[in-house]
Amino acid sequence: MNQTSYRLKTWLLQYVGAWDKFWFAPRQPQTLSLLRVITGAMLLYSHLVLATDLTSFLGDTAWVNNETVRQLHDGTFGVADFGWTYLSSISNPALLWSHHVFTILVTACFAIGFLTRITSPLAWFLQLMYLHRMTGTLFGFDQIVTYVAMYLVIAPSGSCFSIDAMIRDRFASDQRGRFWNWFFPAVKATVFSNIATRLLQLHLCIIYLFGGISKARGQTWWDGTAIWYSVSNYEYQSLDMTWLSGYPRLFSAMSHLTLFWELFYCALIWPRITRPFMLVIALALHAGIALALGMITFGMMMIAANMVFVSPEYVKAVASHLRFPKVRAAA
């Protein structure tokens, strides 16, 4: 084997090894478990909001009634299929309310981490059924919380910060076996935790990249007025930011920084040296959206989604410092 072939083979083996490590190196579950708590709380809040006026969103008398949704799904109106849902076939108010109460209970169990192996996929599936039914009444928050919940199904996200962890530690000496360990997994590094983390990270990168490309098509992001038009829009304004009109260079810099950040997030979030800066900008940007534009749940959920780039070791260290007994015992 000549020198060139040897170098090529070495490079390929290093590449394959790095790819294998990226996807299949075991990872601790602390970050995903914390994300489960936040995602579950956001899902629960969403379903409780629906409960304040359920028949306006579901049933034959809803703003978008069952027949209209079915026609949208089968392409009658020339609209792409949004997905199947059994909720478009339910019109009885009592049945709708029973289903919704069941959904709230399942989502609450998912949030607190009770029987997470069951409630995690069930909470995600129920949320998906609501999304497919509520065509025309969805916002960015609904998509974000649903995709995060989907990836949490893969990982043992109930292994810590959960009721499952309390049950496991309380009865660990009495109950052992494959069945028990599947329902109440130990806090340990697993390949599934890493796969779920990588999928979440890549999905977030794609969201920001396409968001940046979409912004780049608009003139206001290039001339620096986009931020001003956003905060001065009374339809969304929840915090008076009109004082920015006296500082055109400031809102122009904010517009250009936002555009740059979204376009290059997918590249700069991976190196350790640039990751903290990207996360700080994400925190500032989405906190600003939450406070100034009234999109509190969306802003909070996007901040939570960015937490997937925080290492489990850091989450464990912070939790131990805050004296969470389960994490301290696991450490």
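Numbering follows the first chain given and starts at 1. Source: prediction; values computed, not measured. The term rigid core refers to the maximal set of C-alpha atoms that superpose within 1.5 Å between the two forms. Compared with the form predicted in complex with its partner chain:
- Taking the rigid core as fixed, one finds a CA shift for residue 11 of 2 Å or more between these two forms.
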The other form holds:
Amino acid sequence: MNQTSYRLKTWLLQYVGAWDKFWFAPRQPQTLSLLRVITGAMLLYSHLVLATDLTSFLGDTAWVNNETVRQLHDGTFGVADFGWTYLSSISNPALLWSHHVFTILVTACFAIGFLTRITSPLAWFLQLMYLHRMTGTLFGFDQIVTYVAMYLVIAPSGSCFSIDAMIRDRFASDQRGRFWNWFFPAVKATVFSNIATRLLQLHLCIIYLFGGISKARGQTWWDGTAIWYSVSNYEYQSLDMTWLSGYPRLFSAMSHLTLFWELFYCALIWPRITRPFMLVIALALHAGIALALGMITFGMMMIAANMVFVSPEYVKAVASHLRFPKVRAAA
Amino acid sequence: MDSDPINISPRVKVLLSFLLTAHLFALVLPPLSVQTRGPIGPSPSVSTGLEWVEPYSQLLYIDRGYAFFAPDPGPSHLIQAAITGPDGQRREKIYPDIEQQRPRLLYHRHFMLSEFLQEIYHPPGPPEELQKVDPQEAQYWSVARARYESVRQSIMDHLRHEYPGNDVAIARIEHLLPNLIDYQQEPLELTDERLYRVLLDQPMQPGASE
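Okay, that was the form predicted alone. Show me the form predicted in complex with its partner chain next.
Entire complex below, previous chain first.
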């Protein structure tokens, strides 16, 4: 009995230790800072594209107008949800434009890492408001870019590859207080960088696992024709890949690989020995979606999100090799 | 104010562990509820758990199913708009249209809109028999139909705003995927008119697909 209780206690302590290491071991911020640059640039691009046809998506004369959006969320058509946004209450085009210009400025600041402690949560919040307003016109890109932005709020992502890093170094002094050190964080390993990294890693695992499960419920991912049917969808097509019909072994292998890769990503991305293979497949799969299926933004953003499995030390080494002065100095 | 600690106290770790676990539940339960929904409704255990996290997951937009190109890649759905001017001249527009909506991201938003209209489509009704047999189901039907009509009306209002003084009517078009075996034997253009069909908005008939 004593031996059993000893084993149980040992097991519990090992489990608590593993949990502690997984979530609360400090981590360097370079990978997240690079993700901030990419995510900020993609968000900025999304807002700029929206600006080319703003009132078709926001306001009282949009495709889905303010009243309809409010009804879609307030329970008029069934159960109410919590997809709240103030944007469905703004009718004045001048106000909508002012808000959009403000959003573009905030997002640009977030991308270049200027006042990141403010612009990071603000850029994410504004994006969330747009998402809830633009019900019916969203797709995977909007999801992944918002999730990455959300987790970056937790981390000191402005500590490198940023204007904040330049300001911190330019005005460096031992006399600076805690607020200054928080606002312009140093390049150092922190618990919050690790938590943000772990959350995004786990979120990706969940996305791929359920993506795989939902595909496994179909027939074409099993009989191998799914990839051909995907590339033969004219509305998605940006590169004519219908020639694949002449190569059944090729398109069926691609279908099976996609299915099994998604299903087992959540397990095989963690061991160091299988991680590079999973990341190479992620790169190939999402590059294929970007180039052939017309979702360049989605494909690029998913590739960027997968970078969260790249160690910050590796990013630091590459950045140092490319002669990013702030990183070199920190190294 | 220093939020970048290298070490944090055990008490804070316990609190953070609780919050992180709750967040993970909020991530997992929405897609799980999609996958565990069957002919008799959602899984009772999953939907019970979902009730706890739903406000949070909806607010953060993490209440997604992640079913990309699943369970099988299917046909596309388009919106065909017939715009008739005061002089009786009629022109047709198709949404999405890669020639009209650039860059690709803007095109894709229009594409998702046309897919959304199809996704929420519910035929006119409910049938009288349903109202007698299952009033609650009949109520669901009415609400679902009202949602479709509201979005359809909003789309038509937008087009009327874009083309003032014109009459506007819209229809849903399904763009089918070519059958692989047929395509291997006789390739056809993906824009071949045989691959398009108009989806009628009419009460459900016995044996009809819509």
